[in-house]
Partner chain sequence: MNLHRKIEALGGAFIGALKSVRELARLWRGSLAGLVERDYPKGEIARQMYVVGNKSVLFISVTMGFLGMVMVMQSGQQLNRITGDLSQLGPEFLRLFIQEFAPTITALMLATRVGAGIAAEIGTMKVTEQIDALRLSGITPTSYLIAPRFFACVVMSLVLTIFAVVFSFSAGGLTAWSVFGLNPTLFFDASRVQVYDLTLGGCKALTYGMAIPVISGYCGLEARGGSEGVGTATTSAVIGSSFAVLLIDFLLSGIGFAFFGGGAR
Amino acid sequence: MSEPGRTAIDVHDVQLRLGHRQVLQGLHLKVAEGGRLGILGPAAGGKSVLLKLLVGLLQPDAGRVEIRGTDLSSGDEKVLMRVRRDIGMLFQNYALFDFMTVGENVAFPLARRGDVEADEIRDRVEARLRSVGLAGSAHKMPSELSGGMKKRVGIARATIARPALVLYDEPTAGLDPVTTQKMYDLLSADQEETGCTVLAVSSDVKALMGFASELALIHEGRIRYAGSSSEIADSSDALVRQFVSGSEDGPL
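Single chain structure for the sequence just listed, the form predicted alone:
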């Protein structure tokens, strides 16, 4: 799956304006193959916009976005489709199709490829649901599930094709502390099994620090910290220290 020494994500000097707001301002970010990076920062800082750039839903005004050596900045649809086959994504608000069963939702990434037999899809769906603790739930509709169960379905869908890169947008938002830890344990186990590269965006600072070995903090479209999760609390940047500690005193 991963190739040691290869760069999975390379965001170089990216600038992006949406409407009248400059969302990203010379953003630089690199993630090695097989790495596990957590993205955090204040609201409206550019975190979700970054994810959209990584899957080619947005194009930068300047700079370069490369996924596993392929430049997405051209916006070429054939290139984007090829790259997206190697990307799995968990959306913040589940984004499950409410007219599909759980099994059909999980099967969707494989079914749309058109080159996987129906029997294999069924077997892989059953295996993925079992791995996320939802064995026997393939026939249910999303409306029958709790928030935590929907997150698990989202994870199963994001990972069923065993992608080289998995993006998680707020994987534990709205979950209680116990369920949050179980969710991160699940993400860790899945990465250890496949060797994929993981990038997770979260507002839960403490939980993300426990999950990701490396962290990047984005504020007003720039990287304010990039480095070890164990060292972020001792950053020389007062804004970074305040955000991580949750203190009311500071530049934020």
Given for the second form:
Amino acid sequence: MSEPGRTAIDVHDVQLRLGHRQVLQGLHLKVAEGGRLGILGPAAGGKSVLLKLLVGLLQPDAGRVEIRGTDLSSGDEKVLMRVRRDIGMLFQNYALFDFMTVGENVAFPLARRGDVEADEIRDRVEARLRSVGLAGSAHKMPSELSGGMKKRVGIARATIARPALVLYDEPTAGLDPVTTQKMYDLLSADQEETGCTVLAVSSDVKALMGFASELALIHEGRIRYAGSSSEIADSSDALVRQFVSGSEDGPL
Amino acid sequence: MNLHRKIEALGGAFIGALKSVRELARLWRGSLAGLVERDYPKGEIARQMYVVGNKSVLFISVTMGFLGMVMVMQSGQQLNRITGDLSQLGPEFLRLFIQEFAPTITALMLATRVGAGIAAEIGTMKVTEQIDALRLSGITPTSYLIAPRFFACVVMSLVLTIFAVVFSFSAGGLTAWSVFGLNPTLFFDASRVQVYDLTLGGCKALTYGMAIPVISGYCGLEARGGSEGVGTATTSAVIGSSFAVLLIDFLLSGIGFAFFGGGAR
Ligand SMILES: Nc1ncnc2c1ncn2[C@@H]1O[C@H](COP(=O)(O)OP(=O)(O)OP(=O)(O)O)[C@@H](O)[C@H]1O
Ligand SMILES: [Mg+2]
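Output the form predicted in complex with the partner chain next; the form predicted alone has already been displayed.
What follows is the entire complex, opening with the chain shown before.
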């Protein structure tokens, strides 16, 4: 599905104002196909907003967003739908459909394609739920689940159709350290299997560093650091160092 | 400067209103298109009809029954004072209820019950990002969520209006008989009902049935923030739909009067 070397995500000089706040101001970001990018940043820094821009749920005031070579800024629904077919997304607050069972939620992106047999959908849903540690929960309603369980259902829903690009907004917030590690192992295994491009937003710096080869830090609407995750701790930028180490003294 | 501000605010409100009207028109077209595409969950239309109809049928029947009784008491007393001839009471009551009271009062009740329900449901989906998640799966919220509610409201508005006529007319006839001793065969006389009355009443019921889900759905889709936003959306849906019902009532009655002489005979 993916062609390594090609650019999966190209965000060019994006400006976005929401309400009275300039959320993004000149944000640049490039991710190669098959890459694993972790996104860090202080709260309300625009991380979730960036993910929504990448799937065309928000449109930039200025600048350009290209996904796998397609420019999203026309806002044309047909173009957006075609691009979105190949994207899976975990929302920060799960966004599970509360009128469907867990199984139907996970099956949804697959069922919408219309070219997968019902039997196969059932098998794949079962397998996916098992891999996120929720075997046997297919018949439950989302309201019966804990926050961490909902998160994992969201992960299952985002990945079931094996999209070429997967966006995770806080995939492990609210999970215990062991489950967190298990989830990142699962995301890694998925990514190795399908070769998809992954973007994961997380405030769990350590876990994210273990998962992502590249990291980007968003601060005040711009990318403050972009580079390999092994080098971020030695960045020349004091703010970046402070954020990664979590110490209280520094520019933040 | 103060005046300047006020003019600016007024202009802003005006532009906002125009935008809303354009958006409502878009939702209306989208609902119709969605019904053609049939891109909503299986069985959703039946479920929505049940929700709309079942929630309201008892409520509307009882209310309309009482209204029928009160109307007959009031107009019977007036007629007795003026002419003493109650023979026209039933036929005129029926015409009035078919063209005006049954569709309009039914719609006002639908606006509060069903309109609030639609806005709360869709508003909750909006603020919990379920709408975004739907769009991500290639779904147009209008086709998926509003179209089935639209269809259900249009059909149920008509059906419930018929219920309303039946219950108010029956209760009115019983009242006329028991209070004024009016012979039921004189009251239950449908021969004066004209095609005009049925058309006007039907058009009103249909238009109300379209306006309520579109306005309430719009309020839901525009919900912002958390549960507070859903509350605001629900309130605006009830106010907006009720106001729309009264406005449509005025316009359609006016058109009927101006172009068809009010169906006078
Ligand atoms: N729809 C919206 N309307 C107005 N402002 C918004 C909207 N969405 C986000 N914002 C604002 O944009 C800013 C960035 O929000 P965003 O959700 O991207 O933060 P974040 O980096 O994901 O933070 P967190 O780590 O807390 O999730 C916030 O100040 C927020 O209030
Ligand atoms: Mg966020």
